[in-house]
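Take a look at this single chain, the form predicted on its own, given in structure tokens.
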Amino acid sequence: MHPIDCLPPLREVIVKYGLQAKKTLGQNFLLDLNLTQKIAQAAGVTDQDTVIEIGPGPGGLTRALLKTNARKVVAIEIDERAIHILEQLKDIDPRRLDILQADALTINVTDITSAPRKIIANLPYNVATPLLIQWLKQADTFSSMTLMFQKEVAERITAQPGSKDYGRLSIMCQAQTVCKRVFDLPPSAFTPSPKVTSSVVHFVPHTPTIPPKLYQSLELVTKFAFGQRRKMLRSSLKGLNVDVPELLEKAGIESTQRAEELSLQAFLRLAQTFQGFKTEHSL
């Protein structure tokens, strides 16, 4: 038997430390042991890898990560409370486990580990997304990330072109990545139980990934195309201040087009059009 299962329920522990969910923290505790070996297990972990967990709280998805062979684990935990009960892994695993006390939103990850990286977490509700973007803009520096958001979010991370969902974010997270939804848990899995169904998504990033600047024009492009996505993108593009019907023309893409019926590559190819219109007319 591994040390870990020696190791008391989750109940109990939350209870002894008083840890109980901070709504202003977005937490959600996921107490099943065996939901948390799955998403261990779904991330595909080596002995190679150092594994980064965001917001572990009583540390259920840890104490998984812990029992894979996993070359280190480190817990970026920003409520106190939840500290002192992961230094009890730590007591199990000094070596493999550094536990950091932290707002993940204000540090940069690929400082404080060695590659490869992989990302596995439970992410706090309130947060996952400006994560999620934040860590896409540097996507070459991660081999994986299996993140676990609400699953009409996972929806639009996932969705095609055409379909109700597909959006900005199903762009953004596209270009960097080939994500899929690998399963869903129901709000009962969770301590307290949110009012929505979750969903875990594994994310590969594309070999190579795609240039800074052309990312930072996706943004730019996607925010303004689906800012007005009912219009077509004659009008809704305005706001890039550029000759949209040239820009537009340029790119291949006729005018009347909306932006959900853009492919992914459509819009890497108004990206980059647009990327060369500024440069055009800054000279």
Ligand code: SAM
Second form
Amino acid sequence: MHPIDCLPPLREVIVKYGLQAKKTLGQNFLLDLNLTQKIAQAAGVTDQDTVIEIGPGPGGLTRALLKTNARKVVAIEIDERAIHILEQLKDIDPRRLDILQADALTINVTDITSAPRKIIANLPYNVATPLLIQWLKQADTFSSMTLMFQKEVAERITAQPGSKDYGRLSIMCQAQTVCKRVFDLPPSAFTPSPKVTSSVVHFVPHTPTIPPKLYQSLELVTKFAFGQRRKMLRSSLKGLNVDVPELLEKAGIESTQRAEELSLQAFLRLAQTFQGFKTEHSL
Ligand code: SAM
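Hand over the structure of the form predicted in complex with S-adenosylmethionine; the form predicted on its own is what we had up.
Let's see the whole complex now, leading with the same chain.
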């Protein structure tokens, strides 16, 4: 038997260490180790990988990650109460597990880990999207990300043109990665149960990812295009402060089209063309 399987059940651990869930920290714990193992498996960890886990909490997913053949697991948790629990895991596997008490929003995970890296996390719902956006900007530094979101966020990430969920997040994610919703988990899988269903999304960065300047340009054109998603582009893009009909013509896009119907390829052409325009916006 693996030494991790000899640890007490998570429910007992939570009571012993007084880890009552705090809503402000987005704490919805996964206590079923079959489910945490399913997430770890979806990530396809190899013996070369450094796995970065954000928000390990009581350590259910961390247990599953330590049972893969990952070279290293780096767990970043903001809540001091959870750190005491995680130290027990460190006693079992001191060489492979590093625990860091920190706010993940303030940390550049590539500074503190070596490649190849995989991020695997049941993310706190209140900071999940800001963290994802932070990682997308440096997507080339990860070999994959396997992340739990509220289902509605997962639907926005993977949405295609024409759907109501298609928007800026879909474009930014799909410009940088191939992203797939791999499975859903009902509210009852978590303690305490959230109101909504959750989904695991697996992201594999494109090789290469798009250059930083083009990424910035894409952020800007999607900001205006989806800021008024039902308007025609000739009107919604006015805030870019360039000759919009000329911009659209050069990008090969009809000025009467709307953001919600435009493909990723068309947005990339638009962002590329916009880069060439003199603009008052600092890119
Ligand atoms: N991984 C655990 C599990 O699956 O049971 C806990 C997941 S819970 C949804 C989110 C975790 O992220 C909590 O442990 C919470 O304390 C932690 N957390 C919240 N905000 C954080 C932040 N800014 N940086 C690091 N961890 C954070």
